[in-house]
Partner chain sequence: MNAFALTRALTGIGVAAFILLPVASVLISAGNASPEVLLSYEVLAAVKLSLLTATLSTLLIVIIGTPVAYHLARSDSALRRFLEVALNLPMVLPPAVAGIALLAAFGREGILGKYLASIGIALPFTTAAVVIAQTFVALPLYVRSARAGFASVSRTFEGASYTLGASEFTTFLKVSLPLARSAILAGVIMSWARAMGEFGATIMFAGNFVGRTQTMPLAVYSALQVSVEKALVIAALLILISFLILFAFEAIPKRRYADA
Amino acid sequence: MLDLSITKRFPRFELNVQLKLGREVLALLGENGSGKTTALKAIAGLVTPDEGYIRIGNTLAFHSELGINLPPQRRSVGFVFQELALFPHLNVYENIAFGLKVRGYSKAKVNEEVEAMMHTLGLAELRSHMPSELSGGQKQRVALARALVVKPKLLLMDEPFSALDQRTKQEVREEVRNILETFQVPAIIVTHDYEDAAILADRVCVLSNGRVKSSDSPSAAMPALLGMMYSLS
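This sequence as a structure, only the one chain, the form predicted alone:
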């Protein structure tokens, strides 16, 4: 579902990542500044690599030599931002509907898809609520609903639990796991928390200094994670 090999150069940092993803949930772990979010944004089309290619499903989304660089709305990717990025002036229904409207869906189709998504994620009773009226877990569900309602080939989540307290984080992790199992959409979750990977991921890639250092199951990746944490202490 995803095949990429990209390089992105910055004045003091170079991201050089090769990655393949099937029908699975991948956790991309690493310390702050390792390039996790940059890699995610490159896949989504929010950052343009200097070299390489990105293939999402059967779509070649980026290829430096061929001059291909599809805009985000043509990449069939759902993105849940770290800060969730819900529109504060739109209610729950309108937030979820936003991506469908941008893509030119008819009013009837928008309503059909949004109603179905709200029912699936238990948001129907919150349809008229504004983001400021929602709990952290409810906001997370709305952000997921907005990303999933466009039926993406790939779901990207950037530090999805970082703003939550520990108790809420544990509850929302379980909710997200159930949602991912329900929709069976390939996903990449960027995090620096091993518990996120242990609960949600089928596979873990450890990113350090802009490069993938290991790729394995959450349990098998633990030694590499401990080594990384020890080197930072």
The other form holds:
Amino acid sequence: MLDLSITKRFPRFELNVQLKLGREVLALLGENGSGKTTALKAIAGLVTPDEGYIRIGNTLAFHSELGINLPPQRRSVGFVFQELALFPHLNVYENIAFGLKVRGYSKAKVNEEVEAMMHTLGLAELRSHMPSELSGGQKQRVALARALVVKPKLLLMDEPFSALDQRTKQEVREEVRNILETFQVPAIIVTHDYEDAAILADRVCVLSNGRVKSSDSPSAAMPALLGMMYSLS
Amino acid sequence: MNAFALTRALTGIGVAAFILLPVASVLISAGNASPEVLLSYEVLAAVKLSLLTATLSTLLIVIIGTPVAYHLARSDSALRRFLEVALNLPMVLPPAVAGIALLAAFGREGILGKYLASIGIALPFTTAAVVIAQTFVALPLYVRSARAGFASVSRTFEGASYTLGASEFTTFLKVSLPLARSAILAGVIMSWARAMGEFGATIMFAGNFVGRTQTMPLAVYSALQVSVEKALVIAALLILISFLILFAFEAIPKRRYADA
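Form predicted alone done; form predicted in complex with the partner chain now:
Now the complete complex, all chains and molecules, led by this one.
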């Protein structure tokens, strides 16, 4: 599904990630500054790596030596940003419809897809609300709906629960798990919270200082994670 | 009330009076003018020309200024730094110098003007020259405001738009532009106001011909030499337009999108 090996150099930091992803949900776990978000943005095409390759499905999205670098528009990667980035001037319906409209779909087709998506995610009642009128959990669902309605090959979520308080977080996490199960879309979830990873992911990758330290099932990754945290403190 | 508070209050009243008394004096004096003055050919021609040229130059400014403002907000190229300096220049240049500069460039003997003249295009002392002069002085005001507007739009919104499949141009139209709307409107109003008030560059580059290049500020100046009454009437009209501009400014929605 996804196969990548990339290097991105910063003045005081080097990101060096190898990943393979099947039809599964992968949690990319790491401390702040470990390069998680940069890795996600590189997959989506929002950041250009210095070296390496990224293959998404059957498409070679990036290859430094072959000079291939597909723009984000042509990668078919859904991205749910940490700050969600719902378009503040568009209501819930228009936010979800955005990706369909720019593809030039007919009005009827857009409407059909958006209605179905809103129905599945329980957003039908909120269709004409503006993002500023939504709760944290509702915003999260709209962001997911907007990303999923264009049927991406891969879904990326950057710290999806960081803006939520502890109680809401558990609720929303449960919702996100159900949504991922419903849509069966391969996903990478970036988080610094082991609990998120354990609940949502089939497999966990620990990223530390820009390198993948271990890649395993959530329970098997625990010792490596503890080791990482221990070495950091 | 203590002495400091009293001083502040009195200064406040003094400042308000200093600004409002001359303005009110114009309105009061103009109120006594006979209606024929208001409807005289020169006055009507000046009003018509000012509204036409200021609107045309604002239109021109929005068309050429918007891409420039977006580039300034998003790029870090050498062109950006060069543009920055170039755009600040008309704001500090004395209007008379701006007028001479436009003549030196586009005048009949000007650097570019002599080539234009050879193909039959003469800009100076035409209505087009008025629009050029107004565009020259008012463009930076619009670009500054629009640029600040674009800069305040988080790039994450643009990134989100790209990942949803929108091209850079669609993203600009559907995301960046609407989110920068307030600042763009403010820029439109500011540059229109600056264009309406333009005097120095216009009179030097476009001259002072009734119905062709004599805008309202030029008409005030000309009228003063023959009839104070006529000058006051045109000045009063300009004051009313200024109030309308202030109201328009207040009417711009101040909605902030920061938390969404």
